[in-house]
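Have a look below at one chain only, the form predicted on its own, in structure tokens format.
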Amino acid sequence: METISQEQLTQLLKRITGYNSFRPGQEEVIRSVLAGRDTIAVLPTGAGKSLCYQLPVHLTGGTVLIVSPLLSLMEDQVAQLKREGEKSVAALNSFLTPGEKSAVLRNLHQYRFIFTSPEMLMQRHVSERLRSLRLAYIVADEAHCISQWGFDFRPDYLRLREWLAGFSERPPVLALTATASDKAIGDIENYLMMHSPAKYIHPPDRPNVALQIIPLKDREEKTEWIRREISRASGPGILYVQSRKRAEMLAGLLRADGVPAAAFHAGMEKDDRMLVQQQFLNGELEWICATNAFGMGINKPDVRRIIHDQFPPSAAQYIQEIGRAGRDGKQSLATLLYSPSDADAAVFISLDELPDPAAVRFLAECMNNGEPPEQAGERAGLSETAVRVAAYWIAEEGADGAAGRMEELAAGKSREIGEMIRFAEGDGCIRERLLNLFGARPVGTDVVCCSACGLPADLLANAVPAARNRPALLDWQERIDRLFGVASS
């Protein structure tokens, strides 16, 4: 399309968002999209990546398809657009009933923004309906998931390449993420079939988020520290843990201490997850005790604290999770609790779902003999996820290639965990150590930096918030019963 003047773009920004100027990186990405170029944008968490796909369509017309990794992220983005007055938006995901899904598919042409998942795209009738639209451009949100998740437990991310190849004239593709290594950028470019994409790579530093590492002896000492610290410190905050059981246990202890807290993990019913997320966004909950199911896209601007009960298995995941803090630009704090046993736990959890080479070869032999992968996987003791991953790679690369792929993935995960161990146990500035893992340097020097450089004793010294004096929260069923005057059983 014809070149848009600075004045026209600024006026559009003002009309759509109310802001008078772009944040760093936004305008360049938007102009690239308007020029019809494939684009990769790596912008820090909180830098306003969503605007990069929300604004251009008002000039190009047509529909934007956003491929998103998490149901909670989709629902949050849809809700946010609707709050801002955008009515022509829909999500195609497993939250929909069959009737709701049919209604959305019938009316796809009426929507300006359509959110969906890689798995939904692989359903033929969905794929065909989406290809029939006038798509202005396609967005891969949190695009690092192609490299981080596609290879080991969500192979439908890698099938995006096949889906994009089905277009006679493919629309431009915009890939957005907060963290991406050189390898991840290469994977994004390859599996999204990008043609000489424009690349806008910004360092992942968040100067307003101070960093802290606290060495503790064991899990019991961590539990004591968490209860003591959160009881006397205000939130809002997110406490990241590695297991569902730990999330439930710590949330219960915090509630017993008078802190409005709840667990959030993939084992919860979807209605309960959505309720907890909404309570947190509304300020009814002060703390969330979460697994990495709460890791991306939760756009609550005033999260002041992030605490990691154990370090994540990669620097990219760590950056994503601490990026939930301080999205309003105000001072925040990310604390990593570290004990010597954390490395073993990280290795076990990270490698647990990966099928070993012998199991892959056994699965391939069974599949060659006509046995369904699910049945063969059950005999091999593989999880549903492991079967799905192994079957994908067997189809792509054969038994030996798939077995070798699993060995490569395991070695790569072990390397990333090794990086995190060295980061946690290292000396010197924590911010510099973390950014070094991305080949970056701190973007500013006049900041409250980290516990190695020294943190002021009164950092985030706020009064305990009013939420602690509120009545206990009701779950969704109790809320419905009270609304309709149904007596509790």
Ligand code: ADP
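From a predicted model like this one, the values you see are computed outputs, not experimental measurements. Positions refer to the first chain, counted from 1. Superpose the two forms; the largest set of C-alphas matching within 1.5 Å is the rigid core. Compared with the form predicted in complex with this ligand:
- Hinge motion between the two forms is captured by two rigid parts, the smaller swinging by 12° against the larger on C-alpha superposition.
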Second form
Amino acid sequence: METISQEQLTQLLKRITGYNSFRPGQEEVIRSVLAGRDTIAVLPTGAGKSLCYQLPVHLTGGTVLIVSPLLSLMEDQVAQLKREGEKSVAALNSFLTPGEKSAVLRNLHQYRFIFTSPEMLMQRHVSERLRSLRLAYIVADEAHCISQWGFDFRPDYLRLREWLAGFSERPPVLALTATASDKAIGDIENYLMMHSPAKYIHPPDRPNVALQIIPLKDREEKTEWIRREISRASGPGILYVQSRKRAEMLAGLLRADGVPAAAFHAGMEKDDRMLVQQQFLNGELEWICATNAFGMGINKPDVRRIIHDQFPPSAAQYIQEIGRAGRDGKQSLATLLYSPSDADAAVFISLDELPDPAAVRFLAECMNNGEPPEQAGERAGLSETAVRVAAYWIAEEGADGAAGRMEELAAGKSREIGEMIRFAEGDGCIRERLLNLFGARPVGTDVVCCSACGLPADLLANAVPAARNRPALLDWQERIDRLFGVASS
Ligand code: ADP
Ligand code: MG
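Next, give the form predicted in complex with this ligand, keeping in mind that what was shown is the form predicted on its own.
The complete assembly is shown below, putting the previous chain first.
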């Protein structure tokens, strides 16, 4: 395609989105996609990565396929495109009824944007249909998921490789993420079969998110602090916790204190999760008490506070989670609570789940004998995630290979947790310490930095928001009943 002038590109931006100018990074990435190159774009949370795939297709024609890790994220992106007036968009996911799914599959060639999950993409009739479309380019959103284990481990992400290899002429691939270590970038290149991709890597700093670390004695002190702080601080906010139980418990305490709050975790029903997310997005809920199952890629511009009850097991995850604050560019605050026992708990939580070599061999043997891995895993006392990861590597590389992979994972996780412990316990500017872990430096000058550099009193002394005076929220079941017109007695 002949090169398009800056003026033409800006005009297109205006026509499609109404924005007047590109944000840092967007234009280069868009030009790289237009030039037909494989591209990796690492831009901070809220930088506007979606635009990088939304715009080029208006010049290339054809269809864009976006592989997205979470249903909720997919729904959010589809809704946003539709609000912007885009009609030819479809989400191919497990929310569809069989009838809806075949209707979408029949009409695939009519869509400009097709969102799907790696799991759906790997279904044979879907993968073949998608491969036969005139795809302008393929997008991997939140591409760091390719390189993760644990809650996020998705064998089908790794299988994208085979799917991509099946093209006689593969369309260019665009990988988008906010945080990527060198290892993650290597994995992205490898599993997405990229050919010398163009890389646009921006520092992950979010100058409008001030950072605070508060040392507390133990979990009880944390609970007290959270209740005190949240009953006087304005949201919207997300409180990240490490377990489903604690999410429920704290949400209950906050509601009792008159705060419109709800829990969100992977143990909840899909409909309940969607409802909570929706209520938070439209401002009916002010606080979400969530495990890491909440928030990836969700575009709620006015989140003012992020509180971590405990540090997540990696700096990349921490950056992702605090990055959900202040996407509108306004001043926001991220607080990490830290007590001395957190270090041991973090090591325990994330390493306990990893199967040891004996467990891997046991699983391999059972699988060899035709037993489903889930069943064998349960007998061996392994978590669902552990089984998913181990079974994938056993199938790929045999028992020894898989045991080796598990050891590599354990070593990597220990290193990452060690980094977070040093970060939480260290001295000096918190922002510099955090960015150091990514080999980056703070980008802003005049910023409200962190509790080590000193935070202004007015940022910390927020008034209770007016919204609190609303009547308490209905509970989910009641709301669902109302929505669907079931009479409540
Ligand atoms: P992320 O990089 O985290 O994926 P999104 O693509 O969700 O970020 O975009 C965050 C917000 O920024 C959205 O509301 C989007 O409409 C807005 N945005 C994106 N590009 C621009 C731009 N050039 N000018 C103004 N706002 C923009
Ligand atoms: Mg995004």
